[in-house]
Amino acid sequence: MSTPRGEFTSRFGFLMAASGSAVGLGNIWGFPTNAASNGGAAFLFTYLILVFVLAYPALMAELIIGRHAKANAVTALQGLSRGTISRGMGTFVGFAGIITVSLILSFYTIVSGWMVAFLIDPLARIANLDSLADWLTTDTILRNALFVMLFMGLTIYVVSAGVKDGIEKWASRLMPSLVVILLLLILYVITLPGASDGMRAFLIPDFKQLIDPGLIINALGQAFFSLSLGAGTMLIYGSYVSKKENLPALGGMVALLDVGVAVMAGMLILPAMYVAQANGVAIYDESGGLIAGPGLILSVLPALFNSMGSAGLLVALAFFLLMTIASLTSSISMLEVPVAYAVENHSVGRRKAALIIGGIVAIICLTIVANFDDLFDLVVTVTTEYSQPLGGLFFCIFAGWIWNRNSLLQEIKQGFPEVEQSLFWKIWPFYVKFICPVAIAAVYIQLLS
C-alpha cells in the first residue's frame, strides 16, 4: 500500500516554500559579492538574462515533471522513459540528484550552524556573557560540530512534520519574516556613511566585463544554485502542487521572488561592506578583490556591527536572524528530496526517514568539519559548479526530448487550459529542447577547459 503524499494547500504556501528553497545563503552573501567582483550592474544584467533565459526554463522542466509524476525524482524520470536506455539514464540522474542535494546540504548545514552561533552571540553580549560570546564566534571543531547538530535537528523537525504541517507551515511564517527583516536592514544601512559607495559598486555597470567568460560562468552558477536547480528540489516541490495551478505563472513568480531577494541582498550587503570600510574595516583581500563568502559574513560584517556600539548588537541580531531563516528555508527543501524517495519507494515512515537521512547527512557534515581544509571547498565546487548544471541539463533533456510532447502539453493544460495560445508554449518547448541543453553544455565545457 503506497504512502499518502502531501500537497501544498494554497498557492501562497507553495510560493513561500519554493522561494524559500531558492532564497538562501547563495542570494544573501554570494550574489552581492559576485556582482561587485564582476562588473557591478554588468553582472546583475547578465544574471537577470540567464535567470529567465536558462534558469527559468530549467525550473519549469522540474516543476512540470514533478507535478505530472506526483513522485520523487527517481520515480518521475523512470516514468517518463521510453526504453531501457532512457530508464537507466532516469535512474542515474535521479540518484545523482539525491547524492548532490545531500552533499550540498552537508556543507550548507555547516555554514548554517555558523549563522546560528553568530545569532546567539549578540544575545550573549547583551546578557554580559562575554566568554560565551567569544566561544560562539571562534572557529573551533567543537563549536562547529555542536551547531551542525543543532541546525540539522531544526531541519529534521520541520521535514518530519510533512508537507502541510511542516514545510508549508514554516515557510509561510519564515519567508515573510525574512523579507521584512531584509527591508528594515536596508533602510537602516543606506543611511550610514559610505553606503552610497556600495550602491554605486552594485548598480553602476562596467560593461567591459560582459565579454569575460568568467562572468557568464559565475552568473549561470549563481542562477542555478539560487533557484535550487539540477538536484530535484524543485521537482519534488512541483510534485506537491495541485493540478489546478497554472505552472508557468507559478514558476515565473518563484523566479521573480528569487531575483527580487537577490537584488535586495545586494542593496544591503554591498553598502554594508563600504560602511565597514568607512569605519576602518578591511573589505579587500590580499589580491585586491572584495572579501566574499564566509570571510564577509563572519569577519567584515561582525567588525562593522562591533564598531556601531549598542545599536550594533541589535543590527547583528537582526542580520543573523535573517541568515538563519534563509538557511532553514533552503535546508528543509534539500532534506525533503532524499526523504521523499525513502518514503515513497521504500515505505519508510516520514519521521523515521527524516531522522535516518538527516543523521547520515550530519555524519558527513562532521567528517567535513574534522577535515575542513581538505573537504569543504572540494564538496562546494563539485556539487554547485559541476553537478548542479549537469543535472539541470538532463532535466531539460527529459522534458524536451524524452517526454511525449502531447503528454507534456496535457499536463500544463490542467491548470492553464489556454496554454497553446500563450507565449510560453510558443517559446518554452523549443527553448528547453534546444537552447537550454546547448547553452548549459557550452558553459559546462568552458568550466572544464
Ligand code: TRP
The other form holds:
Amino acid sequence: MSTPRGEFTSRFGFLMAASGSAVGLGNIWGFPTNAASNGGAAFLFTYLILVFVLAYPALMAELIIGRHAKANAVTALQGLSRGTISRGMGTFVGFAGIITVSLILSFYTIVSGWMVAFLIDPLARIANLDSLADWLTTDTILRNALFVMLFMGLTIYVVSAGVKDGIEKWASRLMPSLVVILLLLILYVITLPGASDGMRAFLIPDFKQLIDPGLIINALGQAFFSLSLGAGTMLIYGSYVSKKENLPALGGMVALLDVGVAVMAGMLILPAMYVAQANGVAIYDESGGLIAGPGLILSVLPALFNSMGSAGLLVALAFFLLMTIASLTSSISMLEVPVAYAVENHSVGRRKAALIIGGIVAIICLTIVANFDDLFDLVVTVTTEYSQPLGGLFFCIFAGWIWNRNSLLQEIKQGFPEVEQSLFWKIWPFYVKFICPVAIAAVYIQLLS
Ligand code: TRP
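For comparison with the form predicted on its own, produce the structure of the form predicted in complex with this ligand.
Shown next: the complete complex, the earlier chain at its head.
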C-alpha cells in the first residue's frame, strides 16, 4: 500500500526546512571558531568562494536529483543509472549516505543534548535549584545519556509527524525565532567592553594564512558540513519540493541564508569571547590558540554568562535556546534520510520507522557516550572528513556523468522554463561534471597524504 508522498506546502516552508537543516551547530559553533583560528576574514573570504563555487553546485546536484526522482537517495540514484555498474554504484552511494548521516546524527545528538542541559541550567538557577544546576553542567555519563534520549525523543517526535505537519511546521516556527534570538544577542553583546576586539579578530583578514593548504581543507569541510551535503539530506528535502518551484533560485537562497547565519554567529561568538577575556576568563589554550572545542561553548561562554550577574541568566537562556533550535532543525533533517528510505522501500509506517531508527541511533549515541574518548573524535572525523566529501563527489558524478543531460535539463525546466538562457545553465553543468569532482578529489588527496 502506498501512501501519497509528503511535499512542502510552500516555498517558505521549504526554505525554512532546508535552511533549518543547513543552519546548525556547524554555523554557530564551527564557523566562528574556524574563522578566528584561521586568519579571520581571510577564512571568511575563502569560505564564501568555496560555498558558491563548490558547495552550491553540489547542493544543486542533490536537490535536482531528489526532485526528479521524488524518492529517497537509494531509489533516486538507481533510477538515474543506465547499466548494472552504475545501478550498483547508486545502491552503494545511497546506502553509504544513510549510514553516514545516521552516524553524524549520533554525535550531533550527544552535543545537542549538552545544549539542552545547559538550556535548563539557568532555569534551575532561577528556581534556586542549585544542586540540579550543578548536575546539569557537570559532564557525567548519566547526564549525557539522559539528554541524548531527551533530544532524540524530540527529533523522533517531529519526524514522525511527517513532512508537512512535522518538519515544515516546526522549521517554520523555529527558524524565524532563531534569527530573532541571534540578532538580540548580537545587539546586547556588542555593547559590552572588549567586544570590538572580537569583531576585529573576526573581520580583519590575515591574508598570510591564505596560502596555508590547511585553511582550504578546513573551509571546504566546513562548507560541506554546513550545507548538509554528501549524505542525502538535501536530496530528500529536494524530493519534497513541488515541480512548480525554481530550484536553482531556491538552492541559492538556502546557501545565502546559511552563510548569512554563519557570519552573524561570528559577530556574536567572537565578540563574546573577547568580552569574556575582558572579564578575566581565559580564552586561549596552552598552545596559544583560541579555545574552540567543547571548552568554548561549555566553559568559556558559561563563565562569561556567570560574570554578568542576573542578566547573565537571561543571556544564557537565550544562547542555549538558540543552540537547541539550531540543533533540532538539523537533527530532524538527518533522521528523515533513513526514515524516508524505510517508509518508501519497506512500507514501514512513518511513526514506527522514526521510532525504530531513532532508537537504533540512540543506542549508538549511548555507546559513544560510554566510550567517549575512544569513539567521539573518531566518528566525527570519519563521517565529516571522509564519508561526506566522498558522498558529495558521487552525487556530482551522478548528476554530471551518469544522468542523461536532456532529462536533467527537463527537470530543471520545471519551475524554471527559461533555464537554457540562464547563467546557471551556462556554468553549472560544467561545474558538477568537472570542477566539483576534481576539487573534492584534490582536497581528499591532501587529506590522505
Ligand atoms: N548543516 C548542519 C550544521 O551546520 C548539520 C547537518 C544537518 C548535516 N544535516 C546534515 C551535516 C547532513 C552533514 C550531513 O550543523
